[in-house]
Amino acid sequence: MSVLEYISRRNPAVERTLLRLLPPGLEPRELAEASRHLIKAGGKRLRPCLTLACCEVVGGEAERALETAAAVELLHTFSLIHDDIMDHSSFRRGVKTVHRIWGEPMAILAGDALFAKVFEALSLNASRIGLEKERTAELFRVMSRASFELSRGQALDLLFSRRLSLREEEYFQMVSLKTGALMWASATSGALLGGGTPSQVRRLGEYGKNLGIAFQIQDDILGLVGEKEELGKPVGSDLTEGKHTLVVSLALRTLRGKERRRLLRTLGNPSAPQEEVEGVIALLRERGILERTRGRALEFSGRARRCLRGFRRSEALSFLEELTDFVIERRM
């Protein structure tokens, strides 16, 4: 089965539940619209079918995952609000950001109330299944501790706006907070729920983690060569924004003289014609930048796939496999 195939099969179960969290008659309008402005944009929901395909593979049924996957949307999408607040960015998945539309209050508001919403999921799963009361606590732990990592890894990302270089082993520790923190935590869930082993639900967050680095990577790369349509935000504006993506740490390591001073002129000017944008992209081609971005993607999904040696084979673990493919060979 195919990662689209699966997502696709998958995804219905997730959309209802994510609707009873948030059902559309919640008061006030305003706060209830704002909360549900993201998750209503669509997504493909990559992080809670990996929760509920890791679920499957330690032998679970995903349906005992169902909120807790919800949970994970949620938590990503209370992210995605307050990072756009941080970054001044104004679009998102081809709309309007939250607070563009509703305001920097209401968006934090928004934001505020999809994190409740993430610990009532958790709750009602674990009341649900009848989840005993060791797993119930090491799930609460486990997306209690993404939460808070996210949160480091957005306060490394504003420290780091304010520098001119980065070193890859800095760029490498906040991407492991941002983005691998959340599918670590997608994969651990899944496992628990699934009544994995402690072996198990180790090596599946593992999987994770070096799933979202490898994730993040081409995003940095997507940010560049994408399309407009497909990012949902002008293509080059990680540079124009000054954002330190591995694509940027590599090149201020490797240009010199005029080349570096065409990157400087773009980076982190919100003003610079796109012209010289695309040229600046242009350039980090030429001089094999792109390329070399992608080989450390390349390295951290091979990472992820070796950690699903051992498991039985079933649909959710092609699924698994695949998606290491998936995420550095995807448009948008």
Contents of the next structure:
2 protein chains.
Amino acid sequence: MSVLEYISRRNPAVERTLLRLLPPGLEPRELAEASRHLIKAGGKRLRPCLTLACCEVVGGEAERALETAAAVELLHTFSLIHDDIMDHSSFRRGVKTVHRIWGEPMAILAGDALFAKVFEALSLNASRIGLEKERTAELFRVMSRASFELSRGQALDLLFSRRLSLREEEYFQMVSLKTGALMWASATSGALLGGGTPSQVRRLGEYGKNLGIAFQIQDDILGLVGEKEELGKPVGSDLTEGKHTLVVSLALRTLRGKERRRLLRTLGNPSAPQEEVEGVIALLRERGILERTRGRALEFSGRARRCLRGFRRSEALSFLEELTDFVIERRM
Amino acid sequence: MSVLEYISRRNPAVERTLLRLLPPGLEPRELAEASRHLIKAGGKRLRPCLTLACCEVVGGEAERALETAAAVELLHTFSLIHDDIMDHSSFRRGVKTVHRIWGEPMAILAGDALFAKVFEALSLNASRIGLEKERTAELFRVMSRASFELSRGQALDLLFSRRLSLREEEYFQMVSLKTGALMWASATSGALLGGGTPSQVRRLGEYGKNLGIAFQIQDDILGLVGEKEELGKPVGSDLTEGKHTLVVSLALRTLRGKERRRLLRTLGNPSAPQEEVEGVIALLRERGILERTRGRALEFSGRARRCLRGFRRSEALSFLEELTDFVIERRM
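With the form predicted alone in hand, show me what the form predicted in complex with a further copy of the same chain looks like.
Entire complex below, previous chain first.
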């Protein structure tokens, strides 16, 4: 089954669950609207589908993991809202960011409110299916560990952004916390709810983590060469915002002399002219830096795929397999 | 047993648990330090002791609820850090606020990191004592509900701060979310862990909520008439920051003409001269407004006390009883 087919089949139930967790009648209205804003703006819903598929692949019905699937999307959205404040980003998913519409204080609270709902959702899930107490505690442990690692990853991102260069291992430490941890939790929680054995739970978690890193590397590439319409933000904005992406990390290690100076003129310079930004992107392409970055994405995607060995063939398994290609081939 | 005796007897174990949840070796160091900053700065630790005492009063050993007691302190501290960002406060517990030292982005993350630890702590607690699955799910539900209400209360506070006046029922709606919810959760979770019956859990929750409201009203009074050294912030700062306290709500409904104009000149005016601020405070005293505010605090303290009827006499019960006086008599 193709990735988009699986997602479109599972999505209606995920959306209904998200809506049930954040009903429109919540008071105060501003908080409710600010919390729902980015969720309503769409997004691929990869993480919830990852949870559902991991539940299925170990033999559970996808429906068993519904609230937890919604929870990982809430956790993801919470971190996007706070991240956008910290990065002073103005657009996300093709709409204005939460703090640009409601101001920073309300955006902080909107994130906090979604974060609070994460654990309510887990608790509803565990009660509904009568999950045994050891798995219930483990489910909460997994999600709180991922939440904590998420904030560690964001903190590293923030600290690194004050530095000019970043070693590759620092980059991987950051993204395995910032992106890997939540994908790890999405997969692990699904496998736990589906009744997976400890080894299955561990392997699917590993799958999620590697998938997340591959996903993030592709995000870094798209942040430079993606189309504005598809990304919902200007081309090359990662460069002018001075984000430490793998591309930049490799470029700073590779480029010398005039080329290096060209890169440095646009890096973290929001007022760099668009043609100069595009010139730098062309340079990164010519010097093989985008290709090398893509090589690393392929490597992590391959690692993720290998974690799937030994699972019984099913539609959910095909989805997980195809997802390893999808995350590094996507254009948005 | 007096309130301070109970606290000082229980506190060492609470502090050890907090430290175990936030070990100094956490990376990145800046995040670890920013998260621990306000916790290390002290605080009364009323909420964790409330959890421990409610566990005891229904027949459990206090030790059963240790990680959850730490969790409510983490949740409280998380909300203080985000609150300080939103209010642009510079001091708290006699030290600089987190965002003043590490900047707003790191302060947002420090709050998020503590929030994440809340649910890890609950999960550790449930596993350690082998809590049955229904109570485990309930424990998580209680804490996530309180977290959500906390952000609703903060959002109301934020929205109300843009208005000149506030009706008394709006004030009580706000504080029962902002302060009542967490005290409710502190008490409820302790009673759940101690093995309380549904009726005991409900009554202790009700106790916590009323205690929290009384506590907040006293906070409002201290925000005006407290001593700088004890509060860790300037006298009358609640007035010049334009906070909607019960005192201000009553004052705006009562004062007329010249007196009202005097109040309005200082309200939300950070550059109001200190002698004018003190003059307004004297006026609030003369016109009986502080006395009427105190009357409301007494009312909620009395409601809390009545929720304790029927519990077996114990040191924990005396603590809870005396706490109802303590919260409205405290000077800091």
